[in-house]
Amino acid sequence: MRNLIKKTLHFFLKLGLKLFYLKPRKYSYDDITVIVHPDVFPPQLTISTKILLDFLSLIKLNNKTVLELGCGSGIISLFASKKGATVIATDINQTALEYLKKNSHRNSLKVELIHSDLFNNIENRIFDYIIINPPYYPKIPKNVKEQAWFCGEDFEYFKKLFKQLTNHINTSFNIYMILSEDCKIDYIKVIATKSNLVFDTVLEKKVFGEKNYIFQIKSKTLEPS
């Protein structure tokens, strides 16, 4: 009866993705608003961006450096700004980049922007905080905009995620992910072992019936004995 419950509601998600994503819409969250694009990840009718947020406000980001990896729609970054915190914020799709762009300047908050695949395009930097909203459904994105939901047939995004991961590990010890039941999470965490990565359960919060998680990643090596 849940699966089925849940296959409505999904249904009718992406029913309603469709119909709201005919044009660019606005998000707003502490007196920040974002114009976000159709084919940038969607905070508005999604709950994980909002989780985050919340999440966000309770921790001291002032002179701090956040990784947002991931951006889409960047409202967290523009938050972590607002904070006071020196932010970098990354995502494969150039729009999403275009857009943080903007709502920057309409902000007044200052980001610095990098078009990256992951980590592939980040270099010998150093960060407080990195904060990841990943995709996690199964299955083969076909476009840039598929990439902010799919991770691949067999988790690539987080295969690639993990092992990059590892040589941030010692330079960065609060690296953040939130994810949802609806996904696959005691296989990811095995993903996750394999590069001597562990999730610690910092944040639960149930949502509409739907239980998500913010875990805090952590190298096994470096975890007391």
Ligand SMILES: C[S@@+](CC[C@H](N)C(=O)[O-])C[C@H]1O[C@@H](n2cnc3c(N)ncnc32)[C@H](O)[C@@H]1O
Contents of the next structure:
Amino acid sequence: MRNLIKKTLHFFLKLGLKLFYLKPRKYSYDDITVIVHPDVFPPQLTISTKILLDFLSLIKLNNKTVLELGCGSGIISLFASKKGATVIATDINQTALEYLKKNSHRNSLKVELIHSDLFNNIENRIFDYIIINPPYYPKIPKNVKEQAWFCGEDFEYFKKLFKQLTNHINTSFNIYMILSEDCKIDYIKVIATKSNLVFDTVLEKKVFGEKNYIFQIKSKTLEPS
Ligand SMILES: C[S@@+](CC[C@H](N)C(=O)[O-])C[C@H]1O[C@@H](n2cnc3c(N)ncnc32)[C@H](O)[C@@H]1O
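Having seen the form predicted alone, the form predicted in complex with this ligand:
Let's see the whole complex now, leading with the same chain.
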């Protein structure tokens, strides 16, 4: 029964997204307004972006360096910038970056934009915070728009991400990732373990009957025994 309700909800969500996103749409948070292109992840009809924004509102970001890995609309990057952080926003989707450039001017907020497949073009940078709202459905994305949702048939996005995190990332970074119970969290954790990374749950939030988690990703070797 629960599965049927979920499937029906997903059907209507997909239909709603399709109709809603026939043209660019606005999204606002804390007096920041962005115009979101139809080819970019929609924060309006999903809940993960808002949960991350509310979470970040509780963290002091003044004079901190923040990376939003896979920025989409960039509302999180702009919010971090408004809170006084130096912000680097990356995405594999050029349209997302073009729109974020316009949105950052529109809101008079500074964000450095870098086109990058995960850490490929940002390997030697130092960050205090890394914020990730990843694609997590196991399917091969057919185009760049679908990369906002699909992580590859065998979670290739996560395999590459965790490998890069271990190889290139300073262990003092605070890395936060949001995931929903709708995805294979346990399998993603197993992939992380293979790269010697562990997840600490820092937030659990139920919205419309779906549990969402923000995890802090840490190096296993630095964990107290
Ligand atoms: C779920 S959306 C989240 C967008 C935004 N961070 C938010 O919370 O609203 C995932 C984002 O990751 C980007 N993405 C997917 N694969 C990527 C990759 N390999 N490298 C960089 N960005 C990627 C997508 O284009 C999309 O913008």
